[in-house]
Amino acid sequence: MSKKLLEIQNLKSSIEHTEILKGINLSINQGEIHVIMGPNGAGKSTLANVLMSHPKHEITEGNILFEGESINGFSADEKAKIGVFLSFQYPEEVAGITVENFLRAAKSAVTGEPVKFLPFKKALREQMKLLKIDETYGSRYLNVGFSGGEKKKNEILQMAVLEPKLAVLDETDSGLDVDAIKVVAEGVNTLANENNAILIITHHKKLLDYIKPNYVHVLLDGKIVKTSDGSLADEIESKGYEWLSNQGGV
């Protein structure tokens, strides 16, 4: 029997006194891939930010449980250390720090242990080969001069190196062409296993042409209004979101 990793109970949040999340309920088990879809402004990225303790977002009600423990008061780095990972919609450029050095420092910060240079370099090359990333990528400055697709591949590489229990991918397919979407999808499919879980946040179904989720949830106006299997994404593709606006619940 798979273990429950994440349980969100009636989660409400606000930013500068404006309520954004209005009662989110969501449960994710090990070995599952969940997708949250919704139009712009529905609260999708807000949910990702709240899950990772963005300082501008305040939890006003509800609970976030990770492996049965409330993590409402955890900082972003504390959540990273227990196995929660967030892939950013708009990754930052960091001049002067190579991808390899960044990943080694991140691995050390998450595990709390020093990471030996040579074994890490070998493991990183293996991950790059698995994800079809050129080895020279590791010596480039983090995201500096990267294309949109390269930035998103770097996020997937981070996920591979850090080995989180729960990976939240916030619109990781945003602005990508078909080839880049395929690369990201292949990375997700490669890294998904029975011991972790992945939550993908998106507003269209292109990525789902290559990833088969266990559940698709529709988020509208700060609430999940419907949950189903992957066929729900096809309905949204053909009908849009308006037909779901009066669902009022899952």
Second form
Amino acid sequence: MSKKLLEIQNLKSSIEHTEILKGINLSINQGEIHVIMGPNGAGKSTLANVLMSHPKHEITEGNILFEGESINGFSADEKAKIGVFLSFQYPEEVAGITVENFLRAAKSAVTGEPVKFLPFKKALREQMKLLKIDETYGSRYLNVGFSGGEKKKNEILQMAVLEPKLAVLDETDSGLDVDAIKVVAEGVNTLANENNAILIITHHKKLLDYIKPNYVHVLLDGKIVKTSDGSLADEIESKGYEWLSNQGGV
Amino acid sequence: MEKKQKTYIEDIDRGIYDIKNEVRYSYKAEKGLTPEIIKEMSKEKNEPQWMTEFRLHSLEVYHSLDLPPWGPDISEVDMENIITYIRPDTNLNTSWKDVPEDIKETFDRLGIPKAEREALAGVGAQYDSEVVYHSIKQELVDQGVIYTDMETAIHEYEAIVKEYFMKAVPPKDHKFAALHGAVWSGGSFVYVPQGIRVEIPLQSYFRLNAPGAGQFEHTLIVVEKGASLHFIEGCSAPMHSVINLHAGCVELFVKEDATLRYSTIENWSRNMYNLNTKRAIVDKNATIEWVSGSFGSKVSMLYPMSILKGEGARAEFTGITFAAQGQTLDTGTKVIHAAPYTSSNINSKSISKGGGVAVYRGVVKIAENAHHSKSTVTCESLMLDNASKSDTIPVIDIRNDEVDLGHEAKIGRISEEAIFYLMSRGISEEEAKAMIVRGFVEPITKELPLEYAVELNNLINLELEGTIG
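Please move on to the form predicted in complex with the partner chain, as the form predicted on its own is already shown.
Below: every chain and molecule of the assembly, starting with the one above.
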């Protein structure tokens, strides 16, 4: 049996005194791909943000264990350093710093070691090729003037460079056309291996045509109400979320 | 969630900029302002009669003018307590070897001799009231380029100095211009003859060491028809507990088809009132490019002005201002379009933190006759916390219909989301902020000569160090 990577125990969180997560339990092992689905406002993005220690979200109860240790008090950069990654739903534009320089700084920060200029450039080019990102993006300012699809591909590029143990993809597929979804899915499939795990947050099924998850969870009103295999996504596609809201739990 | 530790610091350690030397001088004026002190100083400097009279006239104008009714509070500046003239105990030298050791070390730490060897065609170094070192490459001398200190210029190139001195900035312009006219000393004089293109920059560095003193250097640059020059000016002073005053004056004359780029990094200490006046008169098809970085000082009022006098004249202004705790930096630029087909492009950025106040104050005036003129003004302000303030006061005065004008102003706080985004990639909070700030000023940094770009980044890192929260 593979190693347990993430364990979320009865996690509750609030933002500006409003409770959003109302007791999440979730366990992810190495080598697994999990999907969380749910309607707007269910708390999907909140879960992603809490996992990455967004400063506006506060954990009010429960525990997040990563490789067996509580990481509740970790800041975002500390989490990045132990191998947690979040692909943002709306990646920020940061003017004046190029994608390449940013990624080199990030790689160096995450590994704690200096990153050599030329080998990094070469590796970055290969990753870009894989994700069908034009080389010139390396010298463009981080996400500035990028289309929605380009921003999302840039997130996956960052994931490829930083090689996290746990990657959380928050609505990475939203706003993408079919071709872009394919590219993102290919990227994710290439990067997924037996030593890492991926948690995909989405409210479309489209991405799941290309990525085969081990588990699909449904999040409703701050709680996971159902967990099943990939077929659950098909069921949701045809029936919506209504029928689940009456189940009151797994 | 764990409560984050916040640290606040009173003032940053400005490192090399703050190293004070013992004050030694060969002549020091009495504190305050009287005709006797002015006459004495002019005599000490062995000036021609017309300059002595000019000074005395300026003093009268000074007494007749009030402080400006707008802008930051400068009532603390008490001329009775400012030493207007302090001559270091050395003459003008042409070799660093002859400069007194502690003064030389100061400029060494500021990187001036190194920059001179590597990247400059000429250097001037002023310490307190007078220039202690000057050099220029022989090939420029052979081409007729003059680069020397004003004290030498007034004797050796008296006719040129007399023709231009305080013609762009007359003493009656404002109270501190009049003060400057009365007590000015030091500064650089540059004359580039017709058609000569000076490819490598010249640089003057002004260092004010003595406490309670004023620095009133005068920079006069004439770039003749079709010639070009890049001039760099650097300023700094160590921290003292008493007020220092900087009321320099820069006059630039850019003749037909000529180009002048004037780059400045001012990093005064936090006890300095920086009330500096800079102005360029730009002739037909000529270009003035200002690159201006304002960092230190307690209060700065600095608005380099371009007077586009000839048809097709152009002005570019690129400015960066960084106001920290206890600082009010009121900066901007003025452009007077006084001829047809003139254009100006203004790009200003400011950063404030720790309760600092950064104000953009600017004027674009397009005169009745300046048809087909163009102007673009972009101001952006970034506030790093809730205590800091920022404001933009752009005045646009258009007197004819055939103009093309663009204006954009953005004021914002540093984005928490952007900091979180960078942190989620392993970057510390402090470095994330520095990255955002460096990125914000990047369009300016790339306009600076390399060593100044490095200095700007160091200053930003210095300013942001230890200020989590």
